[in-house]
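This document starts with one chain, in the form predicted alone, laid out as structure tokens.
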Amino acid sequence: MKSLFFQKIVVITGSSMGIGKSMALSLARQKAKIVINARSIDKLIATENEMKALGFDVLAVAGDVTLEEDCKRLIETTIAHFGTIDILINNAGVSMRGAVEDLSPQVIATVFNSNAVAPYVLTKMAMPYIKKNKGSVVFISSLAALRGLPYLSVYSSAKMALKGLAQSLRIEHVNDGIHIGLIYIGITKIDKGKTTLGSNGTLIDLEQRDGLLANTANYVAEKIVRNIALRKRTTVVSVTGKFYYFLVSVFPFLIELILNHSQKRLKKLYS
């Protein structure tokens, strides 16, 4: 039986290592046309030459799609080797930790330009092709954005931002046939090297996550692949991101409660 994926054309920013490498090995598995994308080349080629003796169709595009001559370069090069787009996976993103006082307008600039504005810069480019092919458009957000979490504020906005882009797709292209999914992603593990920005711009390293809580990259990429096949609207992943999900929706005063109890320790932790 021909895989849901079987040739498809699949473009996924952000997917030289995490989840969104995952994800491209996943729907490569499934006999998927893959285009990689990510900015640091060494790490993308990396991939690329490991999918590939696999003996998977992969294309390796770096770029940073905060730019908008990279996001437009990333279409072309997928029409020009592979001829249209299927799906888009809208997975780059960076963090940032810090209070709202501290933070450089570089560092807020950065950040929502990555998680914000540049999916929907790729999504305008890629919606001809994925209107054609009735296709997919994702959008990986986080529970992060399911309310404003302290010291984490632009990733926080600029990843709620993503659900009100998914709203509006659905009813601009409702007569299109076209599936715009949304994945909240809690807790994940992380490859080591992974970075987030602190309140002056500076890198600063992610310590691994680990415990029952810290999904694997591979489980959060199967429940994406899964909310693609079966065109779900959204994804909530995790029993854990569930009951967040729930807390949020039915009894906010509640995490206000939490989080205002526990702000000194975020504080420490985050700023």
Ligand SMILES: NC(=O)c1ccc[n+]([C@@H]2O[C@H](COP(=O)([O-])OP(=O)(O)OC[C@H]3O[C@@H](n4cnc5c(N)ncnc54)[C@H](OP(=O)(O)O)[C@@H]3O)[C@@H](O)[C@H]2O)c1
Contents of the next structure:
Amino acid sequence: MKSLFFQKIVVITGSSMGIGKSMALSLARQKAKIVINARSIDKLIATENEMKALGFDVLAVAGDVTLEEDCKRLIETTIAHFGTIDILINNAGVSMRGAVEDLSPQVIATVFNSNAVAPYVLTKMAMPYIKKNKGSVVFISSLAALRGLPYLSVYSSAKMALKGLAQSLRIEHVNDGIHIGLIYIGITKIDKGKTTLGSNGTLIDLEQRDGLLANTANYVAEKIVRNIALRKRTTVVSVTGKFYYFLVSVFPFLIELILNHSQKRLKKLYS
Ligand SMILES: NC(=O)c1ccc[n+]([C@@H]2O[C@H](COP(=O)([O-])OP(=O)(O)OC[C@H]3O[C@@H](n4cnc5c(N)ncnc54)[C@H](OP(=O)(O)O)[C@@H]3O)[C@@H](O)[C@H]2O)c1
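So that was the form predicted alone. Now I'd like the form predicted together with the named molecule, please.
Let us now look at the entire complex, which starts with that chain.
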């Protein structure tokens, strides 16, 4: 049987490693044509070569999604090469650490721009093609968006903005037959080289997460691909994620109590 993704043109931001790369591989296996993107050219080209060696149709477009001209180039290069866009996955995003009172304005801007502003800009630019193809726009959010988390404030609120964006788009395009997916991801095992921003803008290398609660990037990617295939509105990844989603929605005071009790430990860990 022909794959649902056969010859679909998929743009995935932030896809040289981690969940973005896993999605690229999964969709390419299902015969989609993939545009990968990231800032660092070496890692991006290595991923492109790896995918080409597997026989996949892939195009790498280097660029920083926080820059309007790079977003424009990503969309224009995709159109010049593949002719259209069926699916846009807004995946690129950086996280941060630190108390609000310590955050440099540059960190606030960088985290907001990559996680929230870039998805607006790219969705706007890709929309004519997505509309024509009755395609999908997907936003990669986080369980951190379900309520404001201490020492992760900018990341939490930038990811929260994606819910508003998804809701607005669904109404604006109610008659266009397009799919808008919103994905809440929890703790995921990370690739070597994953970093987060410290409060003053220094890059902090994150340690590997091997706990039982951490999902693999491949598992998370499969859930996102399933969201697109079934054209679901919202996906909360994993049983633990769903349990947290339930607690935050039904017993928000309980989560606040737990966070209050953990404040000192969280401060030590994250600020
Ligand atoms: N991993 C988790 O536990 C987790 C949990 C919840 C949500 N998420 C979300 O899932 C998404 C993917 O996370 P991940 O853990 O797979 O990330 P990751 O391993 O850190 O990879 C991030 C990718 O995005 C690229 N990138 C970062 N900033 C960019 C920018 N401004 N422009 C273009 N590319 C950029 C990176 O390459 P360059 O650095 O070379 O640009 C890399 O390819 C993110 O939106 C993240 O917030 C992750």
